[in-house]
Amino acid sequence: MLKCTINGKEVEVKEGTTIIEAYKEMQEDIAHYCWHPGLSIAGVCRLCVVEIEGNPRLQIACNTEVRDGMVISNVSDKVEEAVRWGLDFHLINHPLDCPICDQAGECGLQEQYMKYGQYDSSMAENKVKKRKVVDLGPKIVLDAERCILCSRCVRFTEEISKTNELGIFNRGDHSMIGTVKDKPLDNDYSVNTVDICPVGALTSKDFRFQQRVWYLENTATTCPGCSTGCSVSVYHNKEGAYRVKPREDKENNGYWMCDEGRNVYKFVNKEARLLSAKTLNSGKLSSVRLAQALEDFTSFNREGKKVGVLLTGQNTTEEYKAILEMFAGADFFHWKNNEEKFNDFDGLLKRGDKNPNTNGLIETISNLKDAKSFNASNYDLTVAVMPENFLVYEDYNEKLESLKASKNLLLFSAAKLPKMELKTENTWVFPLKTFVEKEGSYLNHAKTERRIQKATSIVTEAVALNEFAAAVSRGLKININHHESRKQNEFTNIPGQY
């Protein structure tokens, strides 16, 4: 270990630790644009300077290791002037974009102006104007009037993702980026060029204008859309979620995630979710409240009936413990979705297996059975838990279909459901909560247990599997919360009167 002086500081860091490095392990500010810890060092921004005792010159912090002894200072005059200038040159040419900018409440350029600038620019030239709306490939926009030449996202195509869509073409003032023999920018993972971009050079398609950032909570989860587990935040608010990005865990993402893990919040909002509890009604499903589903429920008598359960791999841990209790001697389905591809790995996150909890299904119910050989027929009741992420699973309509053959049907779904026209004697229908509703675990391809949070409550009265077995079996009450209607880009902060 090293010892060192910052900003008055006595700290110690490993040998080989950047200035910028202790810095940030400090979680003292420093500005800089270009350097990202998950990149290799460009050292282009120069705005990360530091005065370094018995040195005459300023040193960049990003590229120049910490010695034994060194002290350092980023916040002495002659730092903050030097900031200044490279904060001036980095806006010579910077559109007043803020109003329309994504980026605007997330911006690195903002939070560094706002910090080390606030002057009068002495650059008096005329702006250079560059192409605006660049469509950059099937997901991705770019201004580059806004763009500040970082390199993030050139850096990440070439050391990431190993794709090399991008580049920095022409020179001066006119260097722009841009793609590589036009080839678009269309990886699976090209949206975490948005993620790292400093600025609103580089915008999502699919988040584009759909809410500003201030409108937004973020909540720490995991992504269940394959066994990963990719640590993530969900952005969400009383409309729904609107965005799922990496959240940092260099244990297992990095800072990385794939871009159709982005996707998963698209099944919990309300326009693709079953609303409300069901039951039969002269053979057609009629919206009964939750209560009365579970009352109903609760008074169908269970005892010496044959009773077959098909689950897939994306409930909790807990949620397969409570159905395991609560149907004990029952017949057990694993329903896989693409078992030919379980194993595949495209050597940087994405695996094959579209489930996060597979390992924790297989370890909670030992005598689980392939769903191959499932036949509704052969039961008294029938216990369906339909996937969350129904998309990734080829079979979803032909299962449906199967469940007709049920004597008596008890169906869990987060998803809207086709209209069914069935025969059973009697068929409850409960609406099941998605990963963003219900706390709990999961046990990623490396039996890692990877943790859930609750972020929001979508649909009011949709229960998760647990607590539907403890208020049937203990009569526990299930907490209904209800929100208020939803509005769209709702002011939290309104100034003055009205």
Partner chain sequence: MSELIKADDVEFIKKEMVRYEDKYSAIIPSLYKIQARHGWVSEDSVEELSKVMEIPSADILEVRNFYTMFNQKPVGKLHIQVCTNVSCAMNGGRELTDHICKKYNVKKGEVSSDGTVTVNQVECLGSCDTAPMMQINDKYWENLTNESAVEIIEKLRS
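What would the structure be for the form predicted together with the partner chain, rather than the form predicted on its own?
Below you will find a single chain and nothing else.
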């Protein structure tokens, strides 16, 4: 261990720690654009300068290792002066179009500008015009004038996605980010470049102009997109969720997530959802209050009835446990989408099993049968839990169709359902909560537990399976855990985001 003093405080760090890492460890403020813990060191932005006692010149914190006894400061007048000039340099050709920039509110440059900016350009020359609103790829837009050439995005495509699309072309103030022959930047991880771009040069087509970031809260949770279960933050407000970003998790996903996982918020919002419970009334499904449907189902005598339960790997372990208990003695069927691809892995994060909790299901319910052999007409009561991310289930409609053969049907679905002609004796349909509306855990591919957390409540009448089971066993006293208070969002200082 090495002893050093940072901004007047004594700390101990491991051998080999860089100064910027020491600052981060002790959560001391330090400006930086080009340094990112998941990438190599570039040392190009010069914003992280620090003063080291006994050293006449300022040093960059990202590329200087701590030595024993070092006395380091980034709050001295000398450092402040240097950062101010460094910032001025970055702003020579920057358009400062924050009011129309999607990064505003979570922009490193804007933050520094508010602190040190001079507000009027001190250059007599005109700003160099560069390309704006460049269609960089199917998911990304580039504004080359806003780019501060930190090279994070270039290093990402070199070192992480290993696709090498990006480069910094030309020289001096003509330098510009781009691709060879303007080929689209299109790889399975491309949107990470948007996250790590410290300014608004790279923005996500999906999120652009949808929301100002300061109107969104974020909740730490797990991506349900596949069996990796990346740690992510879901950004949401009262209307629903708007984007998903990766959250630092060194053991599981590092600092990254795949582009496909960015879409997992799309099936949670109202437009896609089943909004109310339904029961069968003279051959037609009609909406009823949740309490009414619960009462209706509870009054159905399940004694001695043969029950078949259809499940996917898309619910939480807690839900499986509750269902297992509630329907003890039933036949449980595992509905798998693309089983032959379950063990696929792209070498970085993405896995072929597009269910977050296949392992949780298998571990909780021991004698699962394959849903291929499921026949609804064999049972007095069919319980079917439709997958929330139905987009990855090719046979979704087919399965739904097959449920019509049920004698009695208890159906859970997060997604809006198509019109169904039913000849069942009884049908109860309950809107299901999605991963942003409940708490629980998944068991990922490596059988490590991944927690999900409630972010918001989107469909007020929706239940989780365990809530449903509890309500039925308690005799209807429904106690659905909704989101109560809004906390103030902290825009840029989110731990684990760089």
